[in-house]
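Only one chain is included here, represented as structure tokens and corresponding to the form predicted on its own.
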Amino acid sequence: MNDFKAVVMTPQIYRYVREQAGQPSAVQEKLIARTLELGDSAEMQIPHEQAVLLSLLVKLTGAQTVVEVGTYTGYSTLAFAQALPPHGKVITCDMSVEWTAIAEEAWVAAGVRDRIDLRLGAAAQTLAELPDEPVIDLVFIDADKVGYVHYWDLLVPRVRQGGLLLADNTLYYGEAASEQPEGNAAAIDAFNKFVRNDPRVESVLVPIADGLTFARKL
């Protein structure tokens, strides 16, 4: 198999891609801020060119429904939001008030509250709840990881023809390669191989960030 075009990225190479990406605005700058304080659990929010493709997503499929499993701070909520049109609507759900309340802050400063529906509780009920006609244009999974196969079955059904589903992590540090995949990294491999599998989506990985799987509803 070649590989001759697969490009090791070094720190001066990803400084150079984030570059392409544009600034943050000042409502992000703070967001990155204020997740940073919260320590550990700040690796958990997507990059800004990751939050820049996102929006870029809503865009080009002209999506007016979002359905997003994992919250976090708000950072993916906030692009998604701010790249539909003012009748659109993120749904998003977490388990934490406490996240969320720092993403409520963010999504506020930035105009968009209007657009987001908040769901706290357990995704999977959240999902189940859903009406179960296919209206959704874009999905995007980036929680538990354990959780993807069921989230994803939930949600396939009740995207449109034709619309978008994007689960994150799905190299999970590189360690979903490994020839025996532990934990997490064992749940990304089999949800991997799920997809990969699926008869109701074309799709394909990514290296992008940890990892991002696009795939199409047929």
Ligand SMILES: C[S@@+](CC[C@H](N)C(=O)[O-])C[C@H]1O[C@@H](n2cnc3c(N)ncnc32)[C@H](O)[C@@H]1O
The other form holds:
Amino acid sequence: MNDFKAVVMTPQIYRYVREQAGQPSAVQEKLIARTLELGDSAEMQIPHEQAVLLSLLVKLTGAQTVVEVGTYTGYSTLAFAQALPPHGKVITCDMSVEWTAIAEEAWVAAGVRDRIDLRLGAAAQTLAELPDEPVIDLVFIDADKVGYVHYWDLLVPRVRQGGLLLADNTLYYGEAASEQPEGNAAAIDAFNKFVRNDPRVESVLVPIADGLTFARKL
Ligand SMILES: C[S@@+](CC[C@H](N)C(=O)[O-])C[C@H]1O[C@@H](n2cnc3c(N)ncnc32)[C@H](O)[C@@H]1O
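So the form predicted on its own is up there; where is the form predicted in complex with this ligand?
The complete assembly is shown below, putting the previous chain first.
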């Protein structure tokens, strides 16, 4: 068996991968630039190729109800909203008024503001207040890493059978794989073990961007 079949990413290969994802739209370009002005926090924005993947997943699954944990400046939300049918909805949670105000400008410019339900406040509270019925088609968890297991447990029962759960940063810069991960990397490692052993889903960790876990609700 081939134990190691993976391409070790280099800047040249990464540029090539980015080229295959196509160019960001004018609204996306502007949002990338506006987010970069924020400084260090800009690294939280998902890369464009991941946004393309998120859009594809909405279309492939026919999702109409998406729940996102972690809006930031709204790049991933925009990817979901643009891929949804006109009556579809993204419920997105964040605590930052400043960052989500930037997101809202982009959503308005893209003409998808009416498909987005922004809920400000602690995500655990927002998710606990969602209806108990399993009506969510697609979930994207991309907020504080120590909260992942709790968000997962709040969301899995609310996802329909066959629905898709996505969790971002599940490699955590590769640190989740270290012998003794610390801090956020330890939280992600614990989350990964939790998902692996969760009988409610079948899952796989895909090494795109910072690691993206896919899980299908059984
Ligand atoms: C990695 S960023 C999200 C990036 C976003 N998905 C994108 O594509 O640009 C994480 C976000 O989670 C938010 N966040 C962190 N802890 C939170 C909490 N307990 N409740 C709600 N939002 C939280 C932060 O304010 C931040 O905007």
